[in-house]
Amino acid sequence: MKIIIASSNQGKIKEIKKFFNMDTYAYSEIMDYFDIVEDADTFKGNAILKAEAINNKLTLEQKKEFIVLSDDSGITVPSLGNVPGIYSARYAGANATSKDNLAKLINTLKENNLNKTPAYYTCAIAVIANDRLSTTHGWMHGNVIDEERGTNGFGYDPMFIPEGFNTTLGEMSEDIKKELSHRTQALNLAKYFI
């Protein structure tokens, strides 16, 4: 079996393809790119969103090859009402980048007078094989803080300090970062259903 990720975030699929030891390919690998409808309001709900639209779009020959994979995940901030959340990715607008969202929570952080505050990555599984869905969470628990710190890792990375530690996920290599994250621990739940 190969695995078919239903993403175009290119960290993330990095991400899974150095996870998995067997055929990891991205979906705009196997099929023409189309953007795919997050409307869901869960984690959960938009990575089924996400792994139902591929599968729908996977001939039968290609559903006896692959299983397909989704992940939904984001930061969320409980001092300020629990944002940005499922809206991570799109903080700061709907054609906005990484660095426009880390940027608009460095400043909201900044507007409400926190230096550091506590705050969580989600990462929502979804698992399709052979027309069955299966889905798992994972969650890395640490601190958001004012100010970006380093350059590894993507997203909100070099502005979240994961619980136990004083640096960021972008001061940290990508093999202590991988060990933490919230999506190793929902990936290797994944490994039960693949």
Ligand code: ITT
Second form
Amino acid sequence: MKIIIASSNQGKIKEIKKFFNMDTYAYSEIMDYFDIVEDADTFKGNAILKAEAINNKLTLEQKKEFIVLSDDSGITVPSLGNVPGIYSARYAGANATSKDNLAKLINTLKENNLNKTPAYYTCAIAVIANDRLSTTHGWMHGNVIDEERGTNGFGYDPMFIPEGFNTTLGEMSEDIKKELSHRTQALNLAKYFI
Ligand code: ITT
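Moving from the form predicted on its own, what structure would you give for the form predicted together with this ligand?
Below: every chain and molecule of the assembly, starting with the one above.
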């Protein structure tokens, strides 16, 4: 069995490929890139939309060969009214880069005089194998700070300090993030279906 990752986020793809000990491909390695509309109102709903969009493009032969796996994820800051949540990828606007989104969250903390406040990452994974759909979730709790520290990871990692640590994910090794992360928790559960 091989896995197709229904994502075009290079940070996620790298972490998911590292997690599995089997042939794992970004969908762009199997088919042309296309835009997937993510208009559900939950992480789970958007993960399902992405997995179904890729699964619908597979031939019957490919469906026997491949499992489709998608990831919808984001960060939530309760003291800011639960932003950006499911809008994490577009927090700074429709065409925002992850740098823009990180800068916007840092600025919003500063505007609210919050230099450190609780936050958590959520990851919903959807798996489709032989047209059967399953979903799982994982979370990572900690705090966000009003500055960027370190360059490891991706997205909001340089401003996120996991619970029990003093450094941001941007300052930590990939292996420590792999042990703690929302993505690892959700993928560990998804392994049962796979
Ligand atoms: P795909 O839909 O193609 O998978 P995307 O980047 O649009 O890529 P999402 O809609 O799930 O993915 O948005 C997730 C955003 O949340 C992502 O852009 C990151 O900024 C952030 N995010 C999710 N997991 C993260 C992690 O482990 N570390 C840092 N930021 C993360």
